[in-house]
Amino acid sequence: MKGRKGLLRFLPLSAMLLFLAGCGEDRLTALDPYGPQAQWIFDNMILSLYVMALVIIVVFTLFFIAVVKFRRKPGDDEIPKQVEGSKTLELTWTIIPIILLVILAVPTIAGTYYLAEEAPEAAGSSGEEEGEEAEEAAAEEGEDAVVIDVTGHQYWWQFDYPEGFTAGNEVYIPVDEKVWFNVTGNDVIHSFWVPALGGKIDTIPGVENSLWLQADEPGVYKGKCAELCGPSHALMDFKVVALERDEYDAWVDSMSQEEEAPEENSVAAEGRQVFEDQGCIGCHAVEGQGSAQGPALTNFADREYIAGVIDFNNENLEEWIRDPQSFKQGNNMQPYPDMSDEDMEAIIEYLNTLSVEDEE
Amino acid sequence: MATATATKDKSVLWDWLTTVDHKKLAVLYLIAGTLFFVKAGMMALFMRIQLMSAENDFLTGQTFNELITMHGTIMLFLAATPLIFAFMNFVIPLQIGARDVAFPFVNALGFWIFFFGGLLLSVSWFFGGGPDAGWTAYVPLSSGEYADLGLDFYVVGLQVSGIGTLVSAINFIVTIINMRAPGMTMMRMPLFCWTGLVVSILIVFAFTPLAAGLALLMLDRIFGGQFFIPDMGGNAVLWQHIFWIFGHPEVYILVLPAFGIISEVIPAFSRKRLFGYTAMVFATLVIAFLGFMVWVHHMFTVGLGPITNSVFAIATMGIAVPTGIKIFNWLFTMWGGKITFNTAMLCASSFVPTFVLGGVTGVMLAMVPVDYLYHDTYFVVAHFHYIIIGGIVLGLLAGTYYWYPKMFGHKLNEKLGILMFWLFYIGFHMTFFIQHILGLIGMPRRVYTYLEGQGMETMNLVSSIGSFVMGAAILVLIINVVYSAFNSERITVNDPWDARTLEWSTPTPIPEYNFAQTPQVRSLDPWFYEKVHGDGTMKPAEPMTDIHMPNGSILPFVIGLGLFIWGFGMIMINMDDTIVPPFLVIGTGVILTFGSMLIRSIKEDHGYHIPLEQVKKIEKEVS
C-alpha cells in the first residue's frame, strides 16, 4: 500500500518529508497516509507534481536560457529584430497545457465521485442519481457501518454514536472499514479533518455534511478544526482511536453501559457529589446522564489530553477548572476559581476513575 | 467661458487636498497605499513573531485573529488596490496621449473616498479590537453574536472605501474607451491599458456584489436582520458565495494590471515589442471572464456535491491556459532580445518563474478531492502568497522602479535598488516555499499557536526569518526613496530608460496638462516607432491652442469626510454608550455628503483655459 512512497525519494524534498513523518506517536501529516482516502489523495497530489514538475522544468530551462543568453553587453546599441509571434508556438503552449490539465482532470472528477459516496443507509433512502452504486455500496458495507454524526462546538467535538452514547474530543473507530460522518455545526463553522485518514469537510450550522474516513492499522490519528472559529481555533483538536473490530465492539459495549456508581463513602464518591453540587452535570454528561452543553466526560480518564490540547495531569486538570480561559481563550466552560480544596481533590479523583478501558 | 482661473498662491496643503490632476492624485494614492502596505507588513511580522516557536504566548488568540484579519484585509482592500490606482491614475491618461481622466472630479472623489473608508477601518482599534473573523468573514463568526464592533467597522469600512474604488474604475472604463488619441485604436494600446481597462469592468461586475453582501451582513448586524443566520432561518453558506463571487475576480483584479506592469518593462528592458501581442490581450480577456466562473473553488468543502464541485474544478483548471499563453509570451519576449538587468527588470523577469510556481498550486488545488487536503492550510497561505507577492508586488516593485523618473524626476539608486531586489526575493522565498510543506504536515491556515511535537518548529522558525528578511527589504526601499530625492540625479530627458510607449515622449517634469499638442499614433509601442521610423518626435493631431483645464475642488474630500461620518455613525448604533445620539453623527454626515453633491450640482464650474502664449513659454521651459 505504502509502495508508491518510494516515488517521494525522487523529489528533493523527499528526504526532509520522509524524516517529518516519522515525527511522534499520534499521526498527523497527511504525507504519510494510513487509508484508502488519504492513500488516493497522495497518490494524486503526487501525479499532479510530476505534471507540474514537467512545466516548471520548461519554464525555468527557457527562462534561464533567456537571461543567460540575451544580456545586452554594454555599449552594444544595436536593436534586436522586433517579432510580432508566432502562430505556432502560441498554438503548442496552448494545446500541450490543455493535454496535460485533462491528464489531471480526468482523476479529479473520478475521485471527486470516489470520496463523496454517501453512507449505505443514508444513501438508500435519498438516492435517485446515485441509487445503484449507493445499493452496492450497502450490499458490501452490510448493515452495521458504522455512522457517527460530528457537531463541532466552540471549541471541541461531539461524536454521537448509533447506540446512544455521546464521546467528546476522542472518536473511536473500528480498523479496515469505511466509517461514515455525518457533520454539522453548532455554533460557527468549524471544519472537520484528519490528514493521515482524509480530506476534510465543513461543520456548517443548520447544514449536515458528510464524509468517510477508513483506517487501516489500528492507532492515534489526530484531527484539527481547519476552519478559523474563534480565537481558540488552533486549540480545537481532536483524536481518531482506531481500533480491531473486537475491541471496538467492547469499547461501545462499555460506554453503552449503565453508569456503575463509585463505591460509597469513597473520595470518588464525594467527587460525584461535587460534580453534580457544583453544577458540573448540567453541561457535561457522564454516561448519558446529564445534558451535551459540554464534552460528554464518560470515558475522561482515558483521555492523553485536557480539553484536546493540555496535558493530562491532576495539576492542570485543577487550572484547567479552575480558570479554563487562560489555556482556551474563549470557551464556553465556567471557571470555579474559589472552589475549596477539599472538592476539588474529590473532584479530580471522580474524574480520574471515569474510564471504560478498566472495565475491559 | 473661464469663468474661474487657477491661483497661483495657493498653500501646498490646499492644492494637494483639492487637486483634480490625475498625477497628483497618483501620487496620493501611491503614499495612502504605501502606508498601510507598511501598516499591513508590520502586522505580518507580528504573527511570525509568535509562530516563531510552539506554544508562544507572544500573542493571544484574539489579537492574532485581529491581525490576520486586518493584515488580509487592508493587503488586499487598501495597499494593492491603490497602488495598482496609483500606476493606472498615472501612467493610462499619458500611454493613451489623453490630457487628464474623462472625470477628474470623480478621479478626485474616488480617491478621497477610498481613504476614508480605509481610515473607518482602521480606527476600529480604537473602540475595542479590529474585526477578527478574517478576511472572508464568515458568518455566522462574524455576526452580531460572536463577533464584536471591530466587524462594524470592517462592514462599513469597506463599504465606504467600495464605493471610491467603483466610482474610480467607471472612470477608467470611460477615459479608455472614449479619451485616446487619434490612430490609437483599441489593438495599439499598451497592455497595461488593456489590464486597466479588464480590471476596471471586472470592479463594477464584483464590487457590486461585494457592496450587496456587505450591506447585507449591515443589515443582520446593526438592524437585526436575518440573512446569513441559520437559527432564524438564514443561510451561513449564501454569504460564502455572495463573497467569493467577488473575492475570485479581486484576485485578477489585482494581479491582471500587475501582468499589464510586466507586460511594459520586459519589452522595455529587453528592446524588443511584446511577443505575441494579439495573444497577450485575448489571455487577458478569456481570463477575466473565466474569473467569475470559478467561485466555488474556494468552497469545495462546503459540501455542495460532486457535481458542482466537478464543473467548478474544470472552470478553474481552464484559466491555467490562458495564464501560460502569457508566460510563455514573456519568455519569447525575452528570447532574442537585448536585456537591460537594473531593478525593474529584476523584479519584472522574476515574477515569470515566480508567477508559474504560484500558478502550478493553483491547479494542484483546482483538483477537488485534493483540495480536501490542501484546503484552509498553510499551502494555501502559501500558495496565495506566491500569486499576490510574486506576482503582484513583484509587479508593483518593477512599475516604481520603471515609472519614478517620470512621476518624480529623478531615478531610486539602482544600487540599493538591487539590494532590495535581492533581500526580498531571497526572504519571500524563504517565507512562503517552506509553507507549502507545512500545510501537508497538517498545519491548518489562521492558527495562533501550534503544539510542540508535531514537528513543525523549524519550518515556522525558518519561516519567520524569512519574513524578516523581507521587512529589510522594505526597509532598504523607503531607505531608498529618501535617499534618492536628495542624491540622486534629476532627469532632464524625456525617455531615461529608451523606452517604448507614450508616455516617455512627454517631457519630465510632465505639465499639468500632459500633451500639448495631442499625438498622432501611428503604431503599437508609438514612441519606440517614431525614434526608429520617424525623427523622435510625435507627430501632433492638433494645431497648438488654448487648453481647457478643470478646476480643482475641495468638495471631493469633503464628501469622503462626510461618508466617513455618516459610516462612524452606523458604527455608533452598535456601542454601548456614546456621547452624542449616533443620529445626530449619521444626520451631520448625511448633510455633509449631499449638501456637497448639492453644491456640485447647482454651481457652474466650466474650468479655466491655459492661454495658448503661456503654453508656449511652458514647453519651452521643458524642452
Second form
Amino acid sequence: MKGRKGLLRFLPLSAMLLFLAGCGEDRLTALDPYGPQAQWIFDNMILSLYVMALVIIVVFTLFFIAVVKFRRKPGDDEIPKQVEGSKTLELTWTIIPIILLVILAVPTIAGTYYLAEEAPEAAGSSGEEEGEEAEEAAAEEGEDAVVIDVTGHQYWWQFDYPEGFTAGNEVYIPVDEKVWFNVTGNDVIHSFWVPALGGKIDTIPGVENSLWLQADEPGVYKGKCAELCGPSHALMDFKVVALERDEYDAWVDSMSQEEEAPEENSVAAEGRQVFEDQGCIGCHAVEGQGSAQGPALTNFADREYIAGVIDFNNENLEEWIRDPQSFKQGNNMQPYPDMSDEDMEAIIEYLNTLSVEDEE
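With the form predicted together with its partner chain in hand, show me what the form predicted on its own looks like.
We keep it simple here and write out only the one chain, dropping partners and molecules.
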C-alpha cells in the first residue's frame, strides 16, 4: 500500500509533464516541418520511433508471457527445458537486430550526403572532370543561388549578403529555393538552428561550417541558438522571413540602396545627428554606413522585436537604450542612462524611419 500511495503522489507531476509536452510555438518545432530538410529529419524520427516501439512491444510481450506461463507453481518442482546453446535462438537475436540497424542505417547514410550538398557555385568550381557542359550548368544554377554568411555573436546574429549589405537578427530568403548558409562564430561557440526548416549547425570562431535550408511556404520561421553560450543564451533568437522570389528581389534591392537622409530640420534629422554624436554608428551600420560590431539597423523599423526578443514600441526602445542589461544580461550594447529626453525622442523618431518595406 505504501508503494501504491507513493506512486499516486507522482500522478499530478506526470499529468503536468504530459500537458506541457503538447506546448510549443508555431514554426518553432521540428515536429511541424516546413521544408524538405526538416521533413527528412521528421520522417527519420518517426521511423526510429516505430523501430523502438516495435522492439519495446516484442520484448515486453515475451517478458510477460514468460512471467505468467513459466512462473513456479505450488508442487511444481520440474526444471524447465534449458535453451543454452540453441542455434535457433542465437541466430534469431543476432539477425533481427542487424535487420533493424540496416533499416535505420540506409536512410541515415543517404541523408548524410543529402544534407551535405554544396552550393551550386562551389560544386561547379571543383568539377573539371565533369566537362564544360556540367560546369556551365552548375555556373548558371549558381548565379541564382543565395549564399548568406552568418556570424554568431553574444547575443545576436549577423547576416552578410553577397550584394554587400548586412542584416541583424532577421534573415530574408526566397521561398521554394535552397539557401546556403556559411556559418562561423565571433566570440564563443553558438549553434544556428531553425527547427521548422532543418537541423542545427555549430558556429565556431575561426571555423566555417555550412548548411542549406529551404522554406516551402512564405512566412516567418523562428530560429534559436542551440548551444549554451552565456547568461543570455536563451534570448539569442532570430527570424527567417521567407518571401516569394519577386518580393525577395525587391527587398534585396531596397537593402542595397544608399541611405536617404531625413528631411532637414525635422526631429528625425536631429535624431540622425544624435545617432552620430553618441557614437551609435560606430557599432550599428545603416545602409552600408558605419560598423558591424552590433546589429545593422537598415530595416530596424520593420522588425517585430527589439534585440530579437522585446516587443517593438517606443517605450521599450527607450528602456532598451537606457539600460540594455536589464533585458539581455551580458550583451555588449552600451547603456545611455543619462541621455536627455529631447535627444531620446529624436533618436527614437530617427530609428522609426529606418524601414525598407515602403521602398519595395
